[in-house]
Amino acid sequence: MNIIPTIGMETHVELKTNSKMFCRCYVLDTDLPNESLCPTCLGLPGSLPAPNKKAIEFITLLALSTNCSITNEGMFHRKNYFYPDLPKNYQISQFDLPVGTEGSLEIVVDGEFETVEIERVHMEEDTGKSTHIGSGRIDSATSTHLDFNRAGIPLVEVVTKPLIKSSKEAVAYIEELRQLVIDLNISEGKLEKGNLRFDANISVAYEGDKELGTKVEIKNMNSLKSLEKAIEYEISRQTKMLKSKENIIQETRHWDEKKEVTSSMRSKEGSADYRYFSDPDIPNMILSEDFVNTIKATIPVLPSEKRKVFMDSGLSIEDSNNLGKSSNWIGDFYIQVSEITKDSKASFNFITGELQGQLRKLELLSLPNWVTAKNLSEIIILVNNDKISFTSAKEILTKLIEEKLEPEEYAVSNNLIQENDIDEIGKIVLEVIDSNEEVIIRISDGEDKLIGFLVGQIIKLSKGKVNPSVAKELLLKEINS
């Protein structure tokens, strides 16, 4: 019978802000410890806490873009709990009545479409960070420093159902939230700096039962990478527990990135361990219609709409799920593109492969202006003409992002026009194999290999003019003949 693992994703997204969830410290990107603190952040008796208008702006907008119903009459909650990162010994956060419930994001797995059904998008404040001196772990630490910068960023925690069935789709899922705050212009998005956190809560049960696994939740993951690889990690140590029917315990365990093991952190709590109750120090949150018809209005093209106004141009969903992941004005640039050359497939090679490369290598975050998609249409066009090789092509890039200059100009005066005439390339055709007899004698035995020397050897007699393309079609002709 077969085991089917069932996967939840919980995500704490860190908005960008420029100040605190409940008090007016600055959000600093430093580490320097301890830099933006107040009475608030640490919890000292009399102070008080006052909501962050911004914030509940940006959970809103992220709480319509994934189709969710919104909850107009909410409040926060004390979240009960002791750790040295929490001052307070409670975190502001939402139970019963989150931002947003019951939505969905649309993903891309393995070249089609899947929805990943999302329960709650709430809203709460961020935990200090620790830093276990010694070993890295709090278990063999010799000391812990505490850090509270941290303490009380605007965080929104994006919970989804139980119902992803492979790493794959828990990938793709947390790709696509991450393009989606990026795309809202709410977070950075960026996994290293800790501004998308995740948790992976995994049970396997047979095919068939009524009810799911034990839930088990793994931490630390701190890469798609690290998820993936976690994820496949954890089913395949359930599996074997239940095959071999031992008990399998719910807990939190921790991700080991050098180990690629996942070991027990401590028994899982359950919502009545963290004694909820309203915050009596923050009024109710009202999110009025008129509120929310507002934030509606300011939603951006979100990825799924480019992803079909790519397909709508010829790409395919896999091409135009990855353009959709890069910076906007590359997805607009592709558009221009494809318009002037026609063909969507060769437009986006270049651009997402020499082009973005070209720039990578040169550390430019976007295209000198005199790089259009005029000029760079020409530069492809000239390829699928098969007027220039696709070194040239690449070439004449290179000089185009150095300094202003017209594509086929360049390639005319710099020689680079492919050698179309027939009979001109037959004559290097001849001249090759009259060079290399015992080349033609090895491959009439099998080593076809050897036709690549060959058509190398042409290209290299012409100085590189010569279509290679045509060249081994007419070296396999004159071989054959």
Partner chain sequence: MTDKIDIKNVAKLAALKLNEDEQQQLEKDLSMIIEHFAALSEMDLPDDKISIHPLGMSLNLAEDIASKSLTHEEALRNAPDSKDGQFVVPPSLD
The other form holds:
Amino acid sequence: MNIIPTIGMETHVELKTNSKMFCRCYVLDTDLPNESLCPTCLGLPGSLPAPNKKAIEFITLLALSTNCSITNEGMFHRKNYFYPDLPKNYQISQFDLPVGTEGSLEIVVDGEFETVEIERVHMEEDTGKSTHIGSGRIDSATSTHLDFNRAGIPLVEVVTKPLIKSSKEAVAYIEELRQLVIDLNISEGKLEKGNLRFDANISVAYEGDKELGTKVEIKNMNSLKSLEKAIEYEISRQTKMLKSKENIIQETRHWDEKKEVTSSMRSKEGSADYRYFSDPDIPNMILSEDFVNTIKATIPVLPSEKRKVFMDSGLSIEDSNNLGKSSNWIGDFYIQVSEITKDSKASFNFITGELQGQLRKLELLSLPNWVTAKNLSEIIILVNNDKISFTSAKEILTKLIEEKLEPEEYAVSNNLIQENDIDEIGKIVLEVIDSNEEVIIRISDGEDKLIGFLVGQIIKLSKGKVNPSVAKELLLKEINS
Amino acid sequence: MENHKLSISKINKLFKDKELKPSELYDEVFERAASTESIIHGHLTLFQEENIQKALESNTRYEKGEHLGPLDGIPIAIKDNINISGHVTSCSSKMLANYVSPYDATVITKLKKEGVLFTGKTNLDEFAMGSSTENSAFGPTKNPWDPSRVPGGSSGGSAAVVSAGSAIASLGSDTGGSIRQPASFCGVVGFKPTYGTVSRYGLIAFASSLDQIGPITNNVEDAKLIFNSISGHDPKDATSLIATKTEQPNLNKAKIGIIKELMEDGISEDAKEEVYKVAKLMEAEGHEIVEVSLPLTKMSISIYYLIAPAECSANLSRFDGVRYGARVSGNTSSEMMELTRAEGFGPEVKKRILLGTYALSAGYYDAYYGQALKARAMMKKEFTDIYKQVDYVISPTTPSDPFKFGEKSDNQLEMYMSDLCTIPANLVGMPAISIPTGLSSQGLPLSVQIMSPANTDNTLLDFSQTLQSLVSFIDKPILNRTEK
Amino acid sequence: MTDKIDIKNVAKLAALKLNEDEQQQLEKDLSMIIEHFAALSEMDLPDDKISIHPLGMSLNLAEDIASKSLTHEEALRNAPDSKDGQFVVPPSLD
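Moving on from the form predicted alone, please list the structure of the form predicted in complex with its partner chain.
Next comes the full complex, and the chain you just saw is listed first.
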């Protein structure tokens, strides 16, 4: 019988508000510790939480964009546990009345659409940062240093249903969620900065089993690569255990980036009793229909909608998905170009390959204003009509980014127009055949790779103006005749 | 001089008429402190030296006719669970014995703007948990009427210093009666405002859904004056109410309900007599007196001792030795925290933390905390219905007159019962005032409590003023009498 | 109903180290109080939606306008132990 894995993802998204979730301290990106603190986020006696309106707007936007139902009356709860980086020793979170429930997110896996089901989207606050001082290993640390700048920064936790089937799907889900929060402009979405942090709940069971297997939570995956590897490692670990009838225990395991294994975390064994209860410092939060409608009206074009537009222009799912990850103006520019060239694939390749490549090299964030859909399309059409070579196209593009020019005019005046006249090319072909008798004999004997050498000779002789494919065609015809 | 027993408005008139200077009153109050503190121990800290300059500034303002309002130059004591920037806020706990607050509570900011002079910080039961100040880590406060008796609690210090005259008024906090019960024991006025009318920002939380700051004063007028200066919406407190409508003063004859369940077993004859006496006086004034039944008040103690400990169990989690306060060292941070909390908290605080932790823990939540929330909601309904029939409800403030030290400390439930009459107002969120009305057979003060619907604080205060003038309670504590 | 209180577990959850005497005393005290709750626990009460605010007010959200509050020095002034601008505690295990 087949063993199949089941994966659920819990993702924390750090919101980019000006101030923290429950106080008005700056959300700072600084290496100076303990700079942005007030009585509330430091948990001083007598301080109280004042929830941030912008954060609630942001989470509502995310919940709506993942097709969640929005609760009309939300509550904040206290999640109680003692840990030095948690200033109040309880975290303000949401328990039974989160902002959003029962949503879904369309993702692209291997060029196909899949749907990830979202269980809940809730609001909470971040903890401070612990640095373990000592010999590098947590269990031999001599002390822990605490910086509370991060404490109280708004976090949205997005929890999926345990229906994800592979590491690839999990990675595609995180990529999609990341793109979504960037497009919604609610988070920086930088994994390397911890703007998105994810844990995976993994279990395995025999296909057809009604019950899911024992759930194991994996923490400490800092990149998509480690997410993929950790899930795969864990699936194979659990599969082996299931096959040999070993008992899988419900626990939290830590992904070891260096050893590429998961290992059990000692102190959190046994299920924690968080004693959730409604935070008496925060009244129930009414999310009125008006409020929800106002937020709904601000939803921008979503990644899934962008994909659809690109697919309608003729691109594949995969290309559409990739294009969606570029800045919005690139996508818009692509649409304009593809409408002129009537060649979506060529437009996509030229824009995402050549144009974006050049911009990156020059560290440009946008196009010079004289680079328009019209003149860029002109270059693509010149290539498509075999008027110029791809190499020439690249040259023209480089020039175009430097200064204003008309691509066709430039091609003409710089002698880049290819020779397509068969008679003219034929003469050159014969000339090359005549002066390379020995090579022709070797080709006849089967040394096909020398054909390329002769094509090169033809192009050289024509000073690069001959279309290589036409030259090759004529050359073969002559040899075989 | 006997200015310290005058009403604030009379003092203000003397200031304005230049018959008395703020600095003179300030000195008088500290003279009272010098002669009474060694006996009653109401203040934990006195600010005499550091505030003398502020008293002189107040003098100047009155000289120039630029005083800041009726509270300018008035010496007021602050319960030591309310933060004043730059001062220790100890909550009468070893945990915070050396904790210096870097910020002002909102009520302090407001009083500072009015030119109030703080006399110091007053003693309380540790973290406001108790009814006698016997739970203070720094020794109990004694009742000015009889130092062998408790001043009540938890705002025992705040009540005792007003009674003894070492402050003109004080601020206390009231979670289940912590303003009204000690006010009653010390023969002064104690007012717990509607929940959410006074900002809790800067008040060290005991039970967030019940806590409310309020004044302890010599008379109802003073309570009203202070209440109106400390109340108002505060964006830093999300539970703070936004005033929507102004109150309609009830000038007509009122209908008053005596709560049947608070006139039964467990209430002393003396205490009941006071209620009947006051009822008669009011009836004579043309008000109507009826008996009302609020059956769930009998459950008050149980509801309260589930909700308050549950909330406190989380509120007091922050005292862990990491960022401030006492620390006992340990090999790991969790060991350090456990030892710090074991050493820093006194027995009553530990008991309530454990009780609340238990009530919230897996498997017990529904039977205990969840059930208490439901009963609280029901009790609120009972009161809402009663207020359709009557304007005010009255009861004794306390089941008996002040008890002796040690008398109830061995019987926790009996101690908890001393809040029987005061707890409902906290559970329901409505305003409640305790007004001294007479003396018990032992010559100790007794009070009557009046309550009214939420957001009718000024109406209640005005009505209470009428009552106060009817009973004309002029007796003084033994400390004041022996001095003369 | 009377539930026996597992004082050791509750103390662990509350991060309180109790000695043997305290454990015994508190177990006795708490059991007595919990017994007193029996009448309330057994009441049949409606399962209405609860408002955590006693007056049932709903939340007013605060505008996202940031401001500076405590200075670095103020934040660390009460720290039992600090180094390099950080709070220091004995090693904490994840």
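Here the rigid core means the biggest group of C-alpha atoms that line up within 1.5 Å when the two forms are laid on top of each other. As the structure is a computational prediction, the values presented were derived from the model and not from experiment. Residue numbers count along the first chain shown, from 1.
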Tyr26: after superposing the rigid core, is there a C-alpha shift of 2 Å or more between the two forms?
no
Using the rigid core as the reference frame, would you say Ile56 shifts its C-alpha by 2 Å or more between the two forms? no
> Cα of Thr17 displaced 2 Å or more between the two forms, core superposed?
Replying inline: no
